[in-house]
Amino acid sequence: MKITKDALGARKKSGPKITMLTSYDYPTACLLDECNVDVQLVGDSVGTNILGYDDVSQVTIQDMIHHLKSVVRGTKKSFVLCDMPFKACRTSKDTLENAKLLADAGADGVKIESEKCAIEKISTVVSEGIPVCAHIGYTPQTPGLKVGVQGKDIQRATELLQLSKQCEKAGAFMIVLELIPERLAKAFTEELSIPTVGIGAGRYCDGQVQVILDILGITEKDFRHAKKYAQVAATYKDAVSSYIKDTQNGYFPTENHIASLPDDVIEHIQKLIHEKKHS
């Protein structure tokens, strides 16, 4: 059964914690889905993890329809959020445009990033039916913004409950919490009617977003906020050495890996090319 946005607010209260993770593609998408993940987020980190760009605001919106259908066409369970990316925002006009695009390609719902700027942008995508998940703290999308813990100080942490209460009010379903200190994230979620999804924001927020490459040990840094579940990346190159040993000192492929063929049709094109070498 599809995940909701309505089912998705009702594990507020009822539980389990809510599962998040990017996802840029088809087959990452049946896998995750496969797996019982309750939201797949096309982020805009497809930008830098992905397409190779050296920052998350080269990203487009036809990049993140490209990558969006891909992944919808791998779900049929999660709920698939698609980022807003930041040329995409300029104005609530731009906003809302986009926002359908995203929809019109797949979207369940869309992630705006939401200093103050974005609260009238939130406001007119919900007015439109489009269901958005609001994301506060550390922002990448934000101009000179350096990475680092959001809310530390008297100032900061007063600016994000607010901002958290005004993205509620404009309509968001659900807001992402980055890089927020854990004490403030379990205020804010006590605080807030909507679930919070933290990513370095603690163990009280009413679920948890990762992005894939970091859990599977692909990405090479180490995040704090981050687990590595696995070492995708050691095993990745173990096999593609291994593919190329072998290739090259002859060992693959092997009578496993061929198909056969009647004797007849053979012994006649080797006749068909002598002839010719002959003619």
Contents of the next structure:
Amino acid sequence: MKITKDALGARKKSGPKITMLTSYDYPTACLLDECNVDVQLVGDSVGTNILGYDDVSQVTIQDMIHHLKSVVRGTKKSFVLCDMPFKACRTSKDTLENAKLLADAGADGVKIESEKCAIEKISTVVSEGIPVCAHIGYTPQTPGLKVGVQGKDIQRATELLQLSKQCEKAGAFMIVLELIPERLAKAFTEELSIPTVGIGAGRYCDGQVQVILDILGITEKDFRHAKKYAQVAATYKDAVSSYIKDTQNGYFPTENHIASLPDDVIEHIQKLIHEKKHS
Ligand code: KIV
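Let's compare: the form predicted alone is above, so bring in the form predicted together with 3-methyl-2-oxobutanoic acid.
The complete assembly is shown below, putting the previous chain first.
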């Protein structure tokens, strides 16, 4: 059964914790759906993780739609959440038009990075019936914001508390807390009535979100906020190296990998070749 925003909301009280992973393509979407991950996030991190851009501000709405559609095709059960890219959110009108494009492409909801100027955008999109997940703390789309933990001093912690309350009031059904100290994320989680989903925000959020490449060990870098559950980069490289070696040494393909051909067909072809050579 498809997971709805109301079902996610109910998990704040009833548990279990919400699980969210980034998902950028069809095969990943099929596997995550099979594993029953609650939310597949088509994050704008697709820009740096998949498309090779220098930063997420380069991601276009067309990039998001292309990847979103492949994820939607592979998903039956997970809630598909799609990031609104930086370029698609210049004004509230802009944000709404682009949120509608994502909803038409199959997104069950959109995520909007939420510094102060985003509150009106959230309420505009929500008022048109499109579920919005807010995102506060470290927000990579915010120009000039240094990568790092947010809310360690009284001023920024107060600002983030106010922002989280404003997002809730504007109608966000869920909120991502990125790189926030655990004690602050716990306080926000207790204060808000919508579920909090943390990344680098500690143990007390209502759910967790991770970048799929980080937990699989495809990302070679080690992040404090991530746990590598596999070493896929190493497995990947071993497999490719073995393929290269086998091909060059004649060990691949073998008899098991070939199609058979009736004798009369090959005899006919050989006869044709022979006749052509001697004509
Ligand atoms: O785009 C992304 O990967 C995200 C997560 C880090 C929450 O927004």
